[in-house]
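Below sits a lone chain in structure tokens, taken as the form predicted on its own.
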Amino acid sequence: MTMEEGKFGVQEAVSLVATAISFKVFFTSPSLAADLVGNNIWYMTLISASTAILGFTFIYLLLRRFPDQDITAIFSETLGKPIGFICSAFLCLYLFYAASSSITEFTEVMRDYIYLLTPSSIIIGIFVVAVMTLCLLGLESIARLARFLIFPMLFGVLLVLVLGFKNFHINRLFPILGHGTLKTLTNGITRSSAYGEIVILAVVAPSLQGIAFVKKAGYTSLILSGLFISMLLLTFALTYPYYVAREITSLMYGMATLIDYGRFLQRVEPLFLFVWFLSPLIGISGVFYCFISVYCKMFKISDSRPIVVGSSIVLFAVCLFQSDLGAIASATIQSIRNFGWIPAFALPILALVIGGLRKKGTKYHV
């Protein structure tokens, strides 16, 4: 297997990136955000999305300056091979730990709600094997699977929201400013890393059909993800007081358990489990594939099959270690949310500035 990533269109790219961004809202992120900013999590994420859109604008300008190149090659050309290698390695580590922390988070939530007696190693092992299989099939297969499943998954989420409507209480949105405007703004900007998976487009840019497709896929993914996540967080805020929300591991699953329309319609959590399993599988597979891609390009490895298998074993070990130490897992997730904007947005901005000063790339390419 080589690192030829195939070709796919805007719809596949949007489905993959939006899924990779959005699935985190099903796990612990909303409760962690509620602990930070109270009941205004729903518009804090709009600040994060707006910041991410600004960050992607610089990524787009960088890719436009270097058409038909991925972010690894651009780092090398703009920053020089030694510094470019270091920046690529930093991005590579970010992608790996984003994948590992998401698997750990998924495992802990599954053990809390469904497989209470199942060892973490079993859940992690099955999930890692599934991710490895998708990565061996290639990026194009992952993107097309995301395109195929995006609407069924969206339907499952919307159905849960509609059925949970009777549990909404508008008074739970007040005070509307939550813990303060400044705190909301600061956390919103910092946690723009929640949308950091947009860097997937920079890693696989040659697989898209030109820079115009990258631009359309990037902005569409961020706008749709921001609105979708904000809608979900709004429903969480309407369903739970913030001081209750911050104690619940998965607000989405908890909201599904509250649905009760008498003896003929209750316990509808299985409707959501379809989304709960598949969305992280697609999103994490996309992120992990990008880690493999960056790693192989750094070391000029053409056959990625051994790297996929070997990295999957390392991924399993790291996830197993984190699952045994919950404090480490929580710290990893929090650090990614707080500092993930550095590899996702700051490094491309640095490459854009240095490339402009050194007059690298095509200045007016459209």
Contents of the next structure:
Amino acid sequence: MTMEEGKFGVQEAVSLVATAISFKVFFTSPSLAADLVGNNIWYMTLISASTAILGFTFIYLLLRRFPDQDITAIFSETLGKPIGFICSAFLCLYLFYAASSSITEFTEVMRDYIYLLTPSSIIIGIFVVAVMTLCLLGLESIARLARFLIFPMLFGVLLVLVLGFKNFHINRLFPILGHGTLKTLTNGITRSSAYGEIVILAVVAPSLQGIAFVKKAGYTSLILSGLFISMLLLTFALTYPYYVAREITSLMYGMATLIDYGRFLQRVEPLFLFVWFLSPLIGISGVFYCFISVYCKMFKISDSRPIVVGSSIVLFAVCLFQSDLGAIASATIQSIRNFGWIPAFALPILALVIGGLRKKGTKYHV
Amino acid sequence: MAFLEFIKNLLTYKEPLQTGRFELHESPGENPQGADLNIPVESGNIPGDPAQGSSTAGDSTGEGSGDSKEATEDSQNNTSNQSEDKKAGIKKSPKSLGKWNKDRKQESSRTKDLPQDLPQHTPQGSSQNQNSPQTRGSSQTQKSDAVNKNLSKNLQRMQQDFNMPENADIVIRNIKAGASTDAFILYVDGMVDKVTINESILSPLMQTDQGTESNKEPSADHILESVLSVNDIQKSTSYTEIIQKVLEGVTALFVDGLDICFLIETQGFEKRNVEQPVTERTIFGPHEAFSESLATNITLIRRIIKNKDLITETLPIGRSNNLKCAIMYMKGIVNPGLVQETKRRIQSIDTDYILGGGELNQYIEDHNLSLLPQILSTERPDRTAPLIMDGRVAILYESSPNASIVPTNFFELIYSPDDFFIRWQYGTFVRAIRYMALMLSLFLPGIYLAITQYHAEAIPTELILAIEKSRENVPFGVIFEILLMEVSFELIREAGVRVPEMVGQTLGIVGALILGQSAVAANLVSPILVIIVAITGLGNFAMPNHHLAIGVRVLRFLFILLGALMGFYGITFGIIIVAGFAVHMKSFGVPFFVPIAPKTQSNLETFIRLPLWISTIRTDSINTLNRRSAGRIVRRWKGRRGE
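What's the form predicted together with its partner chain like, now that we've got the form predicted on its own?
Below: every chain and molecule of the assembly, starting with the one above.
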């Protein structure tokens, strides 16, 4: 009894994973990072991306030992059924937590900027319905949708960056070391959790038609996401002094409002709004689907549809619990950024090591 | 009801079953034919099922055939049983779980026993007609299907089967062939060419020295070779086939002493000439459109593709009306799995009548709930022929001036034949205009509503002031204004289609100008909204595919409502849902959004009309047997680098 998740190619996988990783840069994460390390956030994220690439290498090595198996099955095989089940549950919780906190963050930012009087439940409700619909359509559809919409989204972002060029000031990059090299390095490594969504590939590995595709999709996603996020953070650093940047909830939205090329080309937020809405919808759908997938595999449920509906209701309820942006930013998001690497990277490394010791898997399979 | 069932389906746990979903695979060898070709409906209801066909033909062998014979009888007796149950007042109760499981097991074992080959094309009037009412009647009374040597028995049988004398347009003409041999001809009045009958059948037959060889028994070969002067004559021994052919306009000749019947091609009914396309007009290129005659439509294609590998197979559709449809494809290019799947879907339709392409498309398309068409319907032979050459299957119909092409994708619905008749730069430009038209038609009213209601800060001050000033005397909300104008526009459009052509143009002008102006003067709508609705309408008219245009019109209302509810957030929600379903869809096993999602080759061709000498590969997603449509160097006169 296995779930049928469909098949998709490298480009779809890269689009999905890169969107799931990158959409966070449109919300509170850059200002939190600026608060931690100063104006050198743009290369701090490169350190995080490099750490994530290292982490993914272990995931890849693990998947290579167990071709055509997903992370849940690998946990069971390497760590034994009870511990494997616990590890899967931990990963499952992480994915759910990541999805719910991202939705709450999105909702609160929306309420701060656009829908000032709209109740959270409406925004969350619409979001959850969209996520639920995509999850019902399946992973293949989510990946294809990501591939289909990634170019319009990229176009929107790049247009904002190009039009915002007028507000760039090179002197804002200095001091180039920010709050200090050690702080940058430490935060860069721990915040590799920002790239933790790469674990999606481990969950859906059998859909990718071979380990070579997983490898290609994983490294490409991380490199592209790292460069994209770094480029955006660089433009933020060029646009805002870091002490201003740490106070702004959404630096990207703020940047779009600053655009002014005469009376008829100013404030291009509408253009950016679609990107702002689309990217989390796709990214969170991918993460939430992986939660459903891991859950169903843990309990050997072959039809995920009833689980999708039920879990969506739970997701809606959990999102409603947290309603304060400050609390979300400082507690929820920070905790995911600081400790997300444990389920994303540490658990696969543990499985790899124990699997190696117990001589499980196909060692030389390519 | 279908929608409610869909919702129920989503919320209900079901053990996943093999539904035989078709996927177009790389090569026929990879296609899990066994799984795909198990027809996912009860075997008794499949007209084209070979097992069923053989069982009723009386040459059934093996268990599978026996089962399907049973199933056929079940289906035949179904209606009468229902009425008997009603009369008897028997209440039907749902099956128990145990019984349901048992039945399912039996059904699956029966499906396994079915032959793995696809139901082959059956000649008209064989398996298909065994389900038709008249044939059912004959099979129930255990009549023989073979033509009798005794002419009077044949005559009696034909009169009985054609319900004579109630059936007034069936003509039976008794003659003396060669002055001594009795014979009769049978045809449907109005379906035949009487000149051919008089001059090429009756006249030579009734000449005293030609009917038969003197002092000998009548010889079929002699009649065929020396008497009848018609180009297309077939011999048949089956009443079922004879009946079907006569209904198609063929004349049947029975001769005393012969246990065969001559089926003489005499079709000659009234039909429309080949005229200009109505909904797919172009400036350049041919100005011919399909008509209601299947033979003419096939000829129009054959005139473009003069190739021996262009295959035309005819299939009957509709259990009782036996309409003919033809599937056309290029042997050696098309994926055989696609041809088989097309035939499987057409043959498995169990309904009394189908009135042509529009109806058949609804029976064979993959996603019936979708607002987007998954089958390309065209009235142009010059649109159909290149797609056949690309490896698609075209379905043409009797009495339908359209061809259906499978599989298709979303982007092909935006193409127009014009794109390929003009230079690639112009083609790319007009294609870009069409994409813009699609966007405007779909989103403009919704975005206008969202901006004015939720995101006013995003509009330059002068513009928002102008909008507000134009709306200051309008007592309604923007949503009401938009809906009023959109509904009025739809009314004008629908009325314009129904009224005569000349009046239609006047109505359009009167409706658009006078109604719009009057609405503004009466302060019912703002002037800017008239502009918005007009641009939206123009965008919709720019869609080259009528079915897509209707889908976009419906979706536009969805985006208006979502824009009114939640501004851009609502519209984005709509985009996600609509695009999510769209990328989920498949057209005959091919994802609907190829080559973008999933990405396949010829990605650029989607938006840019590539120069003809660069497009040398056939559409990647349909996995044709022959991928290359042109040589590596197309313009050899220019050399390798095209210099």
